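Next up: a single chain in structure tokens, the form predicted alone.
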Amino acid sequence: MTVAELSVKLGAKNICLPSPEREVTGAYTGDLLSWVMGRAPADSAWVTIMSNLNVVAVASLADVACVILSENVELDSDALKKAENEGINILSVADGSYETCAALSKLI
């Protein structure tokens, strides 16, 4: 599935698409960075609260194939232009991680 895909199906506000046709084939979900950093998969939709710059850092590192920020988190402005500058996919959902997540391992 792509991540415009994904979006549609998981009703996400589309924050940051370079890469629509992108693959996820998996998803992963976490909140401290340096635990992400080493065990998201790569291709993945990454579920989390956190909103800076180094939410870009990491995502580009572990190569996933978008973050999916939970509970309508809005990304700040200096993260949303390194993302565009990296571009890394950057969605947002009004659902929880744990929904998000049930939602995820239907789809994926």
The other form holds:
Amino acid sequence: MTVAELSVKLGAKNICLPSPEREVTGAYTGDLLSWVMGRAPADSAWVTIMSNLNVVAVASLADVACVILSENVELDSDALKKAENEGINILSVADGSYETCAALSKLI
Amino acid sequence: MIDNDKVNFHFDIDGDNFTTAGEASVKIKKALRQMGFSADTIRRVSVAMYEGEINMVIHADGGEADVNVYPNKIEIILADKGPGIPDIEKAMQAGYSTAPDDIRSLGFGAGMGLPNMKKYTDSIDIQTEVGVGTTVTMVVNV
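Which structure goes with the form predicted together with the partner chain, now that we have seen the form predicted alone?
Below: every chain and molecule of the assembly, starting with the one above.
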């Protein structure tokens, strides 16, 4: 499934979607950045409540397909700019990380 | 800079700016992609380097990073003049961290930095002296 399709199915808001056709092959959740970077599979959807600039760097280095910010967490403007520059897909959902992952397990 | 079969990338890591930490790793990631390395190699090098970069910013007020790209391996050398690591064995344990609370609130300080660097590289060598500094040399075979 592509990130754009996933976004529609989750009812997510597209915060930054430079690569809508990128395939999502799994999911991962966590808020400790080093932990996520060491373990999130490439091409996965990463569900987190962290929204600082470093999230964009970790998403880029771990090569995840998209970041999903749960609980309507807002991305600060610097992070958004960096996500656009780095080509990182970022979605936002109202649900918590648990509910979002439960939804993802049925979709992916 | 090209020296025989080696391509060198040098970065000064700014110790004052935590929010820009990781820029050198992202630049290396892009350069390696342009040079045609596999996605797996690129991920291993860039994750290991990012962890090292973050460590230098958190603990050592910055430092210098050199990445040497050879045909058969990629070498990452991170050198700082920070406080040194008093107990390397402890520092290598997953979950052990001396990062301050403000760093933890940003999502770091999980005690995974050095363990990740070890996990993602084929070799890691740490030369450290308390009060003098630390040099970490990592190699990822291609």
